[in-house]
Structures are given as C-alpha cells and as structure tokens.
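Single chain ahead, by itself, as structure tokens, in the form predicted alone.
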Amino acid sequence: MTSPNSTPNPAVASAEPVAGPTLAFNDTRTAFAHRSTRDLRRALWMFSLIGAPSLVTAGARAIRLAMAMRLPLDGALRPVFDYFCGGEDITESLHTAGQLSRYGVKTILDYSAEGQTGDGALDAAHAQIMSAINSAKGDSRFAFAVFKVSALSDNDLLEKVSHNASLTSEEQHNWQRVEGRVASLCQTAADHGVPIMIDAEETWLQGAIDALAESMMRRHNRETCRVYTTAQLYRHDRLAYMQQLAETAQKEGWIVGVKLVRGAYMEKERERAIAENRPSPIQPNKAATDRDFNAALDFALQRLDHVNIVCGTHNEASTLKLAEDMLAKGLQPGDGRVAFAQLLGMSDNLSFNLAASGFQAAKYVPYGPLREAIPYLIRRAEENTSVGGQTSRELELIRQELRRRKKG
C-alpha cells in the first residue's frame, strides 16, 4: 500500500540511512526568494503589528464592527490578503500555484469563506471545492484538496450529529444532504487521483466529523491514500485515537491518512469547558502537545505501509526531526507518503528550504472574495499572537533577509 503521491519507486525502510542534504532552516536566501524586497517590508509591518496583542485585539474588534457596518475595507485589507490569500478566486491563486511550483512548493487550495448556513450558500461552499478539486487534476502544482465539514453543514446539525442527538425528519434530510456532499468530493477527489484533507474542528462538532472522515478512508484508501483525516494534538486523546485507527486500518485492510497539527481552537475549548463545567480537551500545557506531537511522528514513521501523514506545522524542531528521522530509515525525501504543510506567508523557510531539500513541501493557500476571507485573516493574527516566539521568528527571518540584500 502507498500513497498516490509516492515517487515511482519509492524507498521503503532500510537498515542503511539515506544521505541527504543538510536542512538549514535560517538559509533565508532560499526561503523568500520568491519575495520581492518591497513583498519582504510589508512583511516586516504585517508580523510587527501581529506581534502586538493589544493591537491584534483591538484592530479585529474594529474589522468586525466596520464588517457590520458595512464600511469599505478592501483598501486596508488588500495588502494582507495578497500576502496570505492566494486570490479572490481559483483563477487568481493559479498564478500563487505556478510561482510556489517554480521553488518545488506545492499548492493546496483552500476556500477560506467561513460561517455560511443554509442550503444556498452550503451548496455554493461544496461546488467551490469540487472547482479546486477538478483544478488539481493532473495537475503537477497541487498536492492535496481539502475542506471543512462545516462549510458543507449548519453548525448545529453538527453539533447534534456529534452527540448522536435525536433528530427531526428534517434534520435527518439535512444531515443525508451533508453526506451527500462529503461522499461526492472524496468520490471527485479519489477518481482525479487527488489526496484530499478533512480539516478538524472544534470537539463539540469534531465527532460528526470524524465519522465521516473514518467513512470515507474505509471507502477509498484501500490501495493508495486518497483521503486524510486531521488530528489535532493539542488535544490529549488525539495521540490515542490515531493508534487506534491505525490498529482498526491494519486489521480491516487499508490506509489511514492523517494530517498532523498542534491546533487552532484552543482558547475557545477551554473557555467553552469552564462554561459547561466538564474538563477541558485540552493538554495541560505545551510541552505536553509537543511531546504527543513527536510522538504521532514516531508511530507514523514506523507504519508507513497503512499510515501515510501530512506534517502541518510551522514548528522547526518537529519539521527537522521528522525529515530527520526519514533519512535514517532510510526513506527517500520525496517519498510521497509522508508530505510536509504550512500556511501561505508563514514559515517559508520551513517549506522552500525542505522542498530545496527534495522533500514534499506544500503550502494552504486560501482563496475567496475579500469579505469573506476576513475572518480567516483575524484568526490567523490571533493565532500568531498566542503561538510564542512565532512571531519574532518570523520577523528575525525577514530582517535578516532584508539585511543580506541590502548587502549584496
């Protein structure tokens, strides 16, 4: 069993180590040499302002009022969106793919519009995907496809689905509908030979979410890896729950694709635990994260043949252990069961300089209508202001890139 996305003779472990480069995450020639100057110093003014809480708190609260005011904000927000958005729509964001492409980085389209509800709109957030999903068809720029549940279902079907609520005949069509949906991509996804992600959600919608995801892997990753799931180890039973699909998988005869991620929801977990009274999900701290993290590399590594992974994470020690420890076991860089994921505009010296390297690199680029993509823009300020020290790499890199230019 192998991953589509495996070189054409992919090497398996063996007892002697692969040679390979030496990875230099701090090589920022490599890193943003697909950034012009003037890209490189609206960057260092975007992470500056980031890198203020207090600013990022009150700057959001003031875009979602200007947001329910309907005041124009296209101007502000446009130089922010082009750095982290590939486009308004696909046709934009094929020219984000063909200049990543050109640095061996691949794309991963992503529809950024969050929170619609009703049948219109959840219709038009499913026909958007099956569009990217129909772009990366035989297209060697694109790595992966992937969507969020929630953008094809009210959250409050989900959420009842999730505690296997009683539902009304309505709701028991809507939620057919839902599945309808889902079924359909990944039927898309696995018949164009593109891998296609489900993201992960909050816990309370995460267990609607899982079901489909295990569904569909049941489905479709017999032979290759068409279909991945996404655990969030930030969450202290997700390290648990991957060795228990992997286990399902082994004895029921096909792959479980995961993508690996620290997580995003955090501090609304936690609040949302004190407001219910029942313990938090979450880890007791980030060294605790950290450590389930590694510890979901390990267990990949050592069971590729119904285990491939993607590594979605902008932290450089896991992303050099994990192209570490591929080298000794032998495992070739490229070997397509095991990819490496990080955000447009973030870390680009964890994915230029591991595509340089010859690994599966790929980069999320988001994609919509400017309006639509706010919300995704101010979780993505909020969450590097919460990640320490993300931020001040960021800007350390960038400086430090800036610096070198002026020199030479």
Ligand SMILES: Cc1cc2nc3c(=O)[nH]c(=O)nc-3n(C[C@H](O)[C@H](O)[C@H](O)COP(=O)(O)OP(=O)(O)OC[C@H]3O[C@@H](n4cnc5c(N)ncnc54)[C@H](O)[C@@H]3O)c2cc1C
Given for the second form:
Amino acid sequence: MTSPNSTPNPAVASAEPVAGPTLAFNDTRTAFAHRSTRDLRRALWMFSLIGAPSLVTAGARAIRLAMAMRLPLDGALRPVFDYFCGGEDITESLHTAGQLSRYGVKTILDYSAEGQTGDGALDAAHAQIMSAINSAKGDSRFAFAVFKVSALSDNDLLEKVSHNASLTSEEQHNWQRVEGRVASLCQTAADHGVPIMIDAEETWLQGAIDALAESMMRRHNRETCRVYTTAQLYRHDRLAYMQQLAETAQKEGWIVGVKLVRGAYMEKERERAIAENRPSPIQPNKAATDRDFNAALDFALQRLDHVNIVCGTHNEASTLKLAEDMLAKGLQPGDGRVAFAQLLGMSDNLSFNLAASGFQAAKYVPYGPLREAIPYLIRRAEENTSVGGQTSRELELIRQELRRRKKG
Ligand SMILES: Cc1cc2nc3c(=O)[nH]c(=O)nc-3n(C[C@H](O)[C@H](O)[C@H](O)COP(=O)(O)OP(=O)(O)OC[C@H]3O[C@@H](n4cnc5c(N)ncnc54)[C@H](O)[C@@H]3O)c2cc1C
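Having seen the form predicted alone, can you show the form predicted in complex with the ligand?
Then the entire complex follows, led off by the chain already shown.
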C-alpha cells in the first residue's frame, strides 16, 4: 500500500501556488461512475425515506424491537446495508475496495460491530481489526486502518480510567489488556506501513482514548506519521488541545497525526451535561464548530512537517477550502501529509471528484455481520435526518445523475 506519508517528498513542494485541477463537486458523472443505475434508483428511494424524520424515528424503534425479539431483519435491511457497508466480512468488502480503487478512491476498512462487552467479544473485535490491518499490508487499495477503543474495552472501564477513578485489581488487569490490544494493533500497523486512525468518542470516554492515542503517536510517529488521533471540533476545547499536542510533539521530536471531524455525539453530550448539571462541552452553535474546524485546517496546513491531517467531513465548503488552500500554498494535491475521508454511501461527489483531481481521498468502508451493523446503520439514518441538508444534498445529486444518464 502507499503510505500517505511516502509521497511526495515535502521538500519538493514549491512555494508557488500550484495551477491545480478545477474541482467541480457537482460533477455527478465522476461522483457516481461506480454505481449502477439500479443502485442509484434504490438509493433515491432510501434517501427519500431517510429524509422523513418521523419515519426514521419510528423505523429505528421498530428495528430495535425486532432485534430484541430476534426477528429476521435481513431482507428488509439488505439494500441499506449494501449501500452503506462493504460486506459481512473482509473478503466481501474487498470487492467494494476494488470498485472504489478503480476511481482512485482508497478504502479504510472499519469493523462495524459496536457496544460489545466481555473479554471474548473484545478479543474477537481485536482479531477483526488485526485482520483488517493485515489485509491492508502492501495493498494499494487501502489508505488507513481504523478502530474505536470502545470496541476493545468495556465502556464502564474506559469511563473510570477517563476520570482517573481508582481501579480494583481486576479492573487494573482488564485495563492492561486494553492497553495491550491497542499497542499490538498500532505496532502491527507500523510494522506493515499501514497508517492507523483512532476514532474519537463521547467526552466521558475520551480522556482514556486521548492518553492511549498520545502514547502510540509518541512511540510510532518519529520518522513518518503512522498513528492518527481524532479531534472533534464541536468541542470548544479541541482546537486548543490540538495546538498543545503540536507544541509537545515538536518539542519531543514526533509528528502529530490527527483526523479532524466535527463530532458525532452532539445530542447525547448536551443531554448528559444537562442531566449532570455541568457546562456542555459542545460549542454554542454550528458557526462556532465550523470556525474551529476551519481554524484547525489552517493550523495544520501551516506546519505540515509536524502535523499531518485527515479531513473527515461531508462538508463541501471545508473540503473545498482545504483543497484550494493546499494548491495556493504550492502543495501537490497528492501530498501525503493531507488526506480527505468520507463514509461509504455518503458525499461521493466529494470523494470521487477529489480523487479525480489527484487528492488523496478515502472512504470508511464498514463491514461486519448485518445484525451487528444495525446500530451503525441506524446512526447513519439518524445523522442524515439530523444533519441539516445532508439528505437533500444526496437526493439532489442522485436525481441529477439519473437525469443525466437518461438523457445520455
Ligand atoms: C471519515 C469520517 C470519520 C469520522 N470519524 C469520527 C470520529 O472518529 N468521531 C466522531 O465523533 N465523529 C466522526 N465522524 C462523524 C463527524 O464527526 C460528523 O458527525 C459528520 O461527518 C457530520 O459533520 P460534517 O463535517 O460532515 O458536516 P456538517 O453538516 O457541516 O456538520 C454537521 C456537524 O456539525 C456539528 N453541529 C451541528 N449543529 C451544531 C450546533 N448547533 N452546535 C454545534 N455544533 C453543531 C455536529 O458535529 C454535526 O455532526 C466521522 C466522519 C467522517 C466523514
């Protein structure tokens, strides 16, 4: 695989603006070249359903109930699963990875089972993530590996460690196992030359995740950036956190890898802060989140020798800003220190047009047994409903492409 850090040599970046490719995010021919007309018609139907908040709420409730009653759900959910997930296992997902890579878009295999508990399930998740890293070794279809620390630890334990609570000896033993799982994943990824990202989660779990991510970056990011933490800019403290991390790394001689996202747990965070009668960790409004997100992009672009980024967003304005700023600074679009990432089935107009213009674009490709992917699918539906305009953007692009194909 091509490590994002292996090309091109930063030293060759010219200070002159690069006369770059013109990015046209409304080029639906490029955006959907990998989707058949049948796929697009299905997607049109699916996004139309997702666009109705009351249907999503009722649907999510019905699905959770059906899961609890162990009713069969495969038939009903298969089209949604096929659109948003690579397959039920890595082998099935390789087909999706192949399809994406034909258009220059790389894959980030994301094991989608969530909320597992008990050593058996945690070890099984660890084995799955390890297999994904091994699959990415030396394979140019893959850009990164990724994992959630909550897939490797009970949440109660993560929360206790995040709050520096004292641990029983059994908990200490369990925590050492969590540290061991994280360390072995990062070590294998580094040995195989596969950059690896650690997702960000709820604030009450994040303290422990930050500590683990920092120690892994300190260990593995000496020469090139192998381990990436994640900063959620919907938190009002994260721009400062990223800046402080960069300062520490520069002093100690390592590189900060950071996936920049806005953040996925806003409602939950606000509700919990109210319930616990403490100030919310979330920005006061969307404009403040956007401001910090774009400031984080600027901050990184000014010091790419010390801070490498993955821009994880479906926001067209932020994506365009980063791409244009790279060119204005004289960086090559494919500069290995900057990558863009979107989720499979969302914002193909960004991923595929970025890749067509030579930028490093990748998709999170979730995989896992359909039943275990259901919480992920429900979150996608809820997010598409709650994120203002995302569904209507997807719908409009799909309609535009279907019209274009009909004419063509
Ligand atoms: C490749 C990739 C990886 C990701 N990894 C993670 C991860 O590790 N952890 C994680 O938490 N999320 C992750 N996400 C999800 C991400 O955080 C966002 O939820 C999602 O991408 C929507 O934000 P946006 O930038 O794409 O779009 P936009 O539509 O521009 O922004 C929507 C986001 O803005 C913020 N927002 C909305 N309203 C308000 C408000 N009133 N006040 C303050 N902020 C507001 C919220 O974060 C909301 O999700 C990832 C997303 C991608 C594409």
